Amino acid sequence: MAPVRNARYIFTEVPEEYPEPGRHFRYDDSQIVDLESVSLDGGILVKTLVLSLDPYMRGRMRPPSKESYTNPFRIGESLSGYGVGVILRSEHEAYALGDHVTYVDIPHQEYFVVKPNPFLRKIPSDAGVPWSLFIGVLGMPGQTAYASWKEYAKPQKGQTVFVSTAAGAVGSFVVQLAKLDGMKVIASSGSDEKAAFTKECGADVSFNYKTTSTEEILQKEGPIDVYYDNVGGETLDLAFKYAAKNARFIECGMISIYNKPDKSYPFKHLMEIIGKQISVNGFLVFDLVPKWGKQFYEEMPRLVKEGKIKFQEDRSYGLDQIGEAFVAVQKGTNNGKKVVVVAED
C-alpha cells in the first residue's frame, strides 16, 4: 500500500490571550505515513476517529519553562488530548485489529502509534452508544463530575448547590448527580438555550448570567451549601459571599481567567472562608479515578444507554476544524461537549 496523508493540527505560537487559528495553531497536511510498514515496536497503530476539545488544554499552550500539572504543547508538534480511535495494526496481545480505544493524549493527527499503558483503555464492543460518548459523558468530563462529587460534595437532602457552567459536559452531569441526591440546584449558564437545557437536567433555578444578576439570584435562592465551580473569578467571589456555614466548594476549573495574561482576579470575600468554615477542594481527575472509576463504569453506561442521564454533544467535522472548535470552548459558544469528528469507522 502506498503511503497516505497523515494530516495534523500543530502548535505554532504561545498565545497571551485567546488563541487564534492560523497564528497560534494551524492545520498541516504535509506529512505522510505508510500504514503497512510504519514501526510499531510492540505497540499499536491507531486511526483517529473523534477528538475532545477541553478547557484545560489552554493551560498547555505555555512556554516549556513554565511548570504546571500538565505537559506543555511543543512548538511545531501536534496538539493532543482525549480522543477515540480504532486499531489498524497491533503487536500487543491485549489489543486486536478493529478494537476501539480511548486515550488521554491522542495526537491531533489522522494516525498515530502508541504503546499500551495505563491510560489507554479499550471500549467494550457491546457499548451500544456512540464512541464519542467515551470522551464526553462516559469519559473524562463524566468521570470528573462523578468522582469529585462523590469525594467532596457530602450532599444532604434539601441542601442547596450552585453549579456554574451548568450546561457544560461536567456541569450538566453535576446538576443531575445533585438532583439524584435530593438537593436544590441553582444553575448558571451563558445563554437562554443553555439555561433551558440545565432546566431539563433538573435544575430548580436556571439562569443566564449574561442577562440576569448572579448576585441577585444567590441572594434570593441561597445560602449555598455546595458550590461546584467551573469559572472562578467574580462568580467564585460571590459564592463565598452567599455561602452557608460549613459549605463545601469543589474547584473544577476557572475558565474566566484562562485567557487573561496575568491569570488573576481581585477577590473581596475570601474572609468568608474563615468565618463560615468553608472547605475549598481543588482536585485533578487523575487522582480520583483510581478510587471512583470502577463504580462510575458500573453505574453510568447503563444509565446513559437507558436515557436516564441527559447530555449534549456539539460536533464539528474535519481535523482542520480543531482551531475554531477550541476557541468556541474557550469563549463558551459551544453547546454541550465539544468534539471534532476526524473520520468515521
The other form holds:
Protein chains: 2
Amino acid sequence: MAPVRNARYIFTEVPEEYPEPGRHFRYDDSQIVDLESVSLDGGILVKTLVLSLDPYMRGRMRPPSKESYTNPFRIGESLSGYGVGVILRSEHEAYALGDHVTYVDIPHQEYFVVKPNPFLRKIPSDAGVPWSLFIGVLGMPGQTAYASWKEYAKPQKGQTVFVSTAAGAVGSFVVQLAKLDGMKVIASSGSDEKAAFTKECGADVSFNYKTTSTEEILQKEGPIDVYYDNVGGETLDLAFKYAAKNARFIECGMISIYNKPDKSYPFKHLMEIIGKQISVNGFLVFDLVPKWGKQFYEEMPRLVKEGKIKFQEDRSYGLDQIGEAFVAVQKGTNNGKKVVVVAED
Amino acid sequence: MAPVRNARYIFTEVPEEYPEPGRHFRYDDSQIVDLESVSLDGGILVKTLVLSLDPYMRGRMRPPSKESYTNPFRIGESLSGYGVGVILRSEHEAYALGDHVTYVDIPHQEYFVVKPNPFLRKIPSDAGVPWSLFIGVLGMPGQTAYASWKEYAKPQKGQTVFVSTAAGAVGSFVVQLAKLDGMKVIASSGSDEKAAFTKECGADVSFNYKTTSTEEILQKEGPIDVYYDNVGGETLDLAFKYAAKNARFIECGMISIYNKPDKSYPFKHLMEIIGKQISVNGFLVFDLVPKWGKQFYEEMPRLVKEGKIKFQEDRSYGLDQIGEAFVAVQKGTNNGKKVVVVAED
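With the form predicted on its own done, generate the form predicted together with a further copy of the same chain in the same format.
Everything in the complex follows now, all chains and molecules, and the chain you saw is the first one.
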C-alpha cells in the first residue's frame, strides 16, 4: 500500500494575544506516512477521529523556557491535546485493531504512533454513546467538573453557587452537580443562547454577562457560598466582593487573562479573603482523578446514557479547522464542548 | 470622692489614606467620671492599664454603612481594641476588686464599665509575666499565629515558609512555630533591626525588603511551600510567582492596601493558583480560637515564661500617644508589638 497523506496542524509562532491561524499556527499537508510499514516499536498506530479544543491549551503556546504545569507546544511540530482515535495496527497485546482509545496528548495530525502508557485509555466497545463524549462530558472536562466539585465545593443544600462560563463543557456540568446537591445556581455565560442552555441545565438564575451586569446579579442573588471560576479577572474580583462568610472558591480556569500580554488584573476585593474567611483552591484534574476517577466512571456513563446529564457539543469538520476552533474556544464563540472531527470511524 | 478626669482618644473623621492625629482622631480630656457612684448595672468598673494597637484596627475607621467583619469606630466616640485593665469595683460575683482582665474591645479611655461577656477574660493572678503579654504573645496576636499555623500550614520538615512582616507580633511568632516544625524560614521585614530580630527568632534567611529585592530572595531561596501573608499586594503576587506545587497560603493581613484609597493591586501571578494547585486560606482568629485556644493556653504560657518564645514589645506611655502609636503600626515604624501604657498598676 502506498504512503498516504498525514496532514498536521502545526505551531509556528508564540502569540502575545489571541493566536491567528496562518500566522501562529497553520494547517500543513506536506507529510506522508506508510501505514503498513511505519515502525511501531511495541506501540500502536492510531487513526485520529476527533480532537478536543480546550481553554487550557492557550497556556501551551509559550516559549519553552517558561515553566508551567503543561508542556509547551514546539515550533514546527503538531499541536496536541485530548482526542479519540481508532487502532490501525498494534504491537501490544492489550490493544487490537479496531479498538478505540482516548489519549491526553494526541498530535493534531491524521495518524500517529504511540506507546502504551498510563494516559492511554481504551474506550469500552459497548459504550453506547458517541466517541466524542470521551473527550467531553465523559472525558477530561467532565472529570474536571466532577472531581473538583467533590473535592472542594462542600455543598450545602440551600446555599448559593455562582458558575462562570456556565454553558461550557465544565461549567454546564458543574451547574448540574450543584443542582443535584440542592444548591441555588447563578449561571453566567456569554450569549442569550448559552444562558438558555444553562437554564435547561437547571440554573436558577441564568444571564448573559455581555448584556447584563454581573455585579447587579450578584448583588441581588448573592451572597455566594461557592464560586466556580473559569474566567478570573473582573468576575473573580466581583465574586470576592459578593462572597458569603466561609465561601469556597474553586479555581478551574482564568480565560479572561490567557490572551492578555501582561496577564494582570487590578483586584480590589482580594482582602475579602480574610474578612470572609474564604478558601481559594486551585487544582489540576490530573491530580484529582486518582481520588475521584473511579466514582466518576461508576456514576456518570449511566447518567449520560440515560439522558440525565445535559451537554452540548460544537463540532467542526476537518483538521484544517483546528485554528478557527482553537480561537473560538479562547473567545467563547463556540456553543458547548468544541471538538474537531478529523475522520469518521 | 470627687469625680476624676476620664480622658479618651476619640475618632473624629474617616481617613482616605493614613489617619492623622488631630484630624481623624484626637486626644480629649473633657470628660469626667465618678468612680464611686458610676452605675455598674451588674457589671464591673475597670481602670485601663495597657492598650493594644493592631493593624486590623485601620479597617474600623470606615463609614458605618460599609460592611466588614469588624465594627466600625463611631465618630465622636472613643476608639477601642484589645487591652488589659484592673477592676476597681464589681457587681458580679465572678469578678473582684484588683482582678486583672483582658477584653477585645476596651474603649480607649482611662476608665470604663463593662458587663461580663464571653470576650472578657480574667488573667490568672499568678501569670508571672507582664500584663501586656496578654495582648501580645499570649493574647490575640499569639493566638492568631498559633491557630492559623495549626489549622492551615500543614508543615512538613524541610519545606520552606515565607513570612512577611516577620518581625511583627504575629510574624515573629510564626517564624518560631515554623522552626519548631523543622521548616526553612524566609523572613521579610522593614528594617535591618527587624531583620536581625527575625534572625534571633530562628529565621534561616532574614532580609529588609526596603533595601533587598524580595523577588531576588524568593528566586534564590524558594520555591515556597507556605506563605504567611500579612501584607498582600506586590509581596503576595511574588509569593504566587515563587510558590511550590501544592503551596498553602495563609492570609492573615494585607497591610499594604489598608491605607490605599482604592484598595487595588494589579496581580499578575494569580493564575499560579491553578497550575500549582495552591490553597489560599483567609481566617479570623475569633473563629479559630474555639478549636485551638485550649491547646494554645496549655503550651504557650509555659514556653513564654521559660523564655523559649522570643518577642519584642514597643511601648508608648500615655493615652495621648494613641494616635502616633496607631500610625506607627500602619506604617511599620514600630519595633515589635505596639502597646500604649495608660496607667501603671
